[in-house]
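One chain comes next, on its own, written as structure tokens: the form predicted on its own.
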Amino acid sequence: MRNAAGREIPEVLAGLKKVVPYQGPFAIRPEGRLTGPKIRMEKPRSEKLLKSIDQAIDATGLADGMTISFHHHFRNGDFVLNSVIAAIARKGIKDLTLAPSSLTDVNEAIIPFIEQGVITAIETSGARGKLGRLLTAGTLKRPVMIRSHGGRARAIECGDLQIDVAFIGAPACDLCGNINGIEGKSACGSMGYAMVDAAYADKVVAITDHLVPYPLVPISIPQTQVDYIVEVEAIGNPKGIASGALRISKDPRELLIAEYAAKVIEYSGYFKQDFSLQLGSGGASLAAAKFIKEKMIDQGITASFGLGGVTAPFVEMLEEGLLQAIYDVQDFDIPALQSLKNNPKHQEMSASFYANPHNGGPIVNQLDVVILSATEMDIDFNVNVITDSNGVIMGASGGHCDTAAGAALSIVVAPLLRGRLPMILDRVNTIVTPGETVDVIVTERGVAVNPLRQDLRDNLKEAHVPLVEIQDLQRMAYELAGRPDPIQLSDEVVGIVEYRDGTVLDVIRKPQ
């Protein structure tokens, strides 16, 4: 089948009961009702605290063929996922579906358990390094399912992704199972991705290294959703969880891209009192935050809210009164974590509140401006953030397509070349964000506006940025680096890129 993004999608894909091709960003009208976990009952003063992860695995009834989930707020400091899967392997449990909110480099430790058949399917936002290469090699029983953060929340809530046991790394937890992420030696900040898992999994195990007397306040995940608690020595390495304040780039190329992006925002028509914005954590995005902040001060403009994964520049803007509020699904640095703990205008939110397209209205729908990065783009404004130049999985979908669809102005920033490779192609290897939801592409050589947004092109004529056609940017890239050879791919599908509404946007085929 050819979908609305122009991709050929097989009519049958392992792991999907029915293959529904992508039809457009808002074409699907959902029906039915939300799913839910199994009903629980706890007698007064029952004991949830168990002695070990092994005991918790037994208590949940985990068995062959089930689905387990984890959250990635600990990033490369995570100890929970690896230790739990090692314990499961020791028990001889096999054929599990692993459904974490994302996988990071530290999770390479589970590769032997994939090879042994403990894990035979994975549904996640992305993977990198050795783990990404393993998934691209077709090692799993069925293709890896790639979902955005909003798409994952949707899949869990509607039952497309049914979780048997969720293992929640809990930076702070009391004896009844109330959890927050802002206290303890392994504090990670917002628990936004874990909230959906805890609310919908049949069984929930809290694993903590900071067990406190009842009651814990504030509460991110309530005791009503937690079945068992295990206290361990450490659930994460603080150095890998949150860095110090992320540094703004000093790279001249990134600074020029950031300057152009800030001017695009300024002249777009959306830069006005009470606008809203989301910025990434990359060098160019952080630099753009600096430029935008300066323009807000110069023009006396304040924003209604900042959104997404939170970094120090947003915190500074909140403290200086330039933002009225922050909505936070994940924290990237220590200033963000401390702000969530101390400032009532800094609000934690679930991944569903953030970006699930099939609820009463995710907050991305109220977003005016978002700045996004890219691995590669094409002349139809499609964006790839999941596979690299040789077709190997090396990134994550994250909230990319969610925010692009929801925002009034979606800006993708990227250099024209990376390591002598052009970043604007005839056709991206893998579509993660469809071009019809991308409004502007900003490079150091010029700014291209999607032909669907003639209104933006008209507004940007006074922005003093080099406006060019997307084809002109591609031609410049090819003149500088040459036209890249096409990736040689087999017919074997090793990954499915699901759009946020549950349709199939693209497939990842095994490189030859």
Given for the second form:
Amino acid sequence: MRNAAGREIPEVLAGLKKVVPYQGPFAIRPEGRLTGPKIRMEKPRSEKLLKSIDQAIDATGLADGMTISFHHHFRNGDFVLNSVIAAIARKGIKDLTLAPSSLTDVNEAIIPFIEQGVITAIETSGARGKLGRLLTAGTLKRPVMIRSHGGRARAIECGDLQIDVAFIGAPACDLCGNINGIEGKSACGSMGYAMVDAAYADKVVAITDHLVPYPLVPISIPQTQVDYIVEVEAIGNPKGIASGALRISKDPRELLIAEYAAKVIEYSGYFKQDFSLQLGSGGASLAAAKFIKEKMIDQGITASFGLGGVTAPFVEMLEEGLLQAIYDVQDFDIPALQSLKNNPKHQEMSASFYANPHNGGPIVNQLDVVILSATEMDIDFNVNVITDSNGVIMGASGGHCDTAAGAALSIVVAPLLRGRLPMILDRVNTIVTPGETVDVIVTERGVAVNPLRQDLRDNLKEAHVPLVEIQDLQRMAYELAGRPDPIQLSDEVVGIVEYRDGTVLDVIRKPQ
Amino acid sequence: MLKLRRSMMFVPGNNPGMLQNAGIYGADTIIFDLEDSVSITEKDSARFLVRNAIQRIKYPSEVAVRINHIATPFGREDLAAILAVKPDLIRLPKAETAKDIQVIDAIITEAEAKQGFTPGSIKMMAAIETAFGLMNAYAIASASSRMVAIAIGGEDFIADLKTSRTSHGSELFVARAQLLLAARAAGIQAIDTVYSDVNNEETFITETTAIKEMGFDGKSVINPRQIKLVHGIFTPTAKQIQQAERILEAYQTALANKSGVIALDGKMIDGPIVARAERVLAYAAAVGVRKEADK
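Can you give me the structure for the form predicted together with its partner chain, which would complement the form predicted on its own we have just seen?
The complete assembly is shown below, putting the previous chain first.
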């Protein structure tokens, strides 16, 4: 069947009870009740601290066929996921569904356990490198399920993704299981993604390298949600968890794109006192901070809040009074996590608060402006951030489609050409964010406004940016680099891209 | 309209990525370099890359090519390849005599005839990079009707002077002044040298402001990030434009009234002041901060 994004979706997909095609960003009216974890009971003065991960695995009753989860706040410094899965494998447990909030390069270490059948299904935001290639090869028993951060929170809360055991790397944890992410040698800042797992998993194991006496303050994940605690030597490598301050790019092309994006914001009609803003952490998206800041200072405008993955340039804006508050689902660098620890205007939030479309209102709905990156775009404004030009999984859905849908103005920034590859195609290989939620595409050679946004087209006439049609951008790219050959795909579905509301937006087919 | 050469951006001729993107930054002139930024072993590949880029890519800026000196084994080969695709401008490095210019002029004249290009349509500029060259600057600047600008090549020049670059720039002051005089005497533009510490914006701005005040028409840049800074300095302010408009208005009113002495805000307005005001407005129109129609 063909969905509303124009994609051909199989009637039946392994891993989905019912295939509901994407129907538009807000077309689905959810029904029913939220799910919840099994009821717990803890007697006074009982002991949660166990001696080892092995012991914790036994205590949770983990068995063949269950679903386990992890968070990715430690990024490439994570030790938890790999060590827990190795321990599970040693016990001979098989056929697990692995449902981390995302996978990073460091998680390549689990490839042998996928090949041995310890893990036979994966539901996550994305994967890169060898792991991405493995998932694209169709090694799993069923297609990998790709969800956005908001979509994952929704799936957990409504029971689409039922987690049996959540293993939570805890930078600081007390003897009753209260957790925060801002203390200890493996501090990662916000625990936003893990909060949802903790609240809904049947069993929750906190794994920490910074066990403190009771009580820990502040608390990000409360003791009421934690069953067991294991102390280990190290849960991560601090160097891989958070980098030094992320700096604004010096790449002239990224700066040019960022400058155009900032002008688009300035003239969009949304650049007003108390507007709100989210920036990505990469290249041109982050560089836009520099130009937006200049405009805010020049025009005496301050923003009500900044949102998202938090980086040093954003923290500087908070400290300079340009942002009144930051809402933080994850931290990318050391200044960001220090700010979360020290600045009361820097507020931690869960992935559900951030972006779940099926709750009382995620904060992305309050967002005026978001700047997002892209791998590929197409003439219908659809964006792909998951598969590369060979059709191989090499990225993550993240909060891309969540913020694009929530924000009043969603701007996608990307170079028109990467090497010899045009980045605006007839149709992207995989849709992660539907074009109807993308308002403006900004490249170094021109700015294209979605025809659905006539208001923006009018406003941007005065913006001193090279306004063009999306087809013109594509033509410029093709003139320079030629028309790319389409990726030859087989019929085998190796991935499902679920939209944030639980419908099927696209599938990833195995390249031939 | 005034031909602006505020920013002349060097682009190494052997870097395909940079050639592809050279047009997006808004430089007044792009200079594809076949000379110092290209090693001996890459001279031929750079020449072909630049030729193909000019042929295939529509650049929104003036396109110049810095060839190797005509006395080297590469200079004539550069011209043979590049002239066929009709660059706007040929830049000769290390010009020392009028003869250097005349030799190239003759080669260009021949190529224009052979290719059927309008005679004289390919322009020239030269960089003065030695004390000897500077002594001949006026002769070089006026050696051909193709000449539109002379530039100072600072690093080589300073080496020839046996000194080094300073932040205050006094080592280049005489040379800059003399180059400017030669350019003005010949009726062509004067372009300042590059500033290579691209992360030091503060000194770059100081230096560019100083050469603009001396009378230079533009500056060579080596990084796209420097373009906006140069343009900012060369663009007349709203206040300057307004003042120029008032001067011309007062001048025209006086002409209409046949009044002999013209004054504005208690200051006398005479020929040079009117000429300067006209130049400010022409410049403002050329950089697009004031439309021609507003005049």
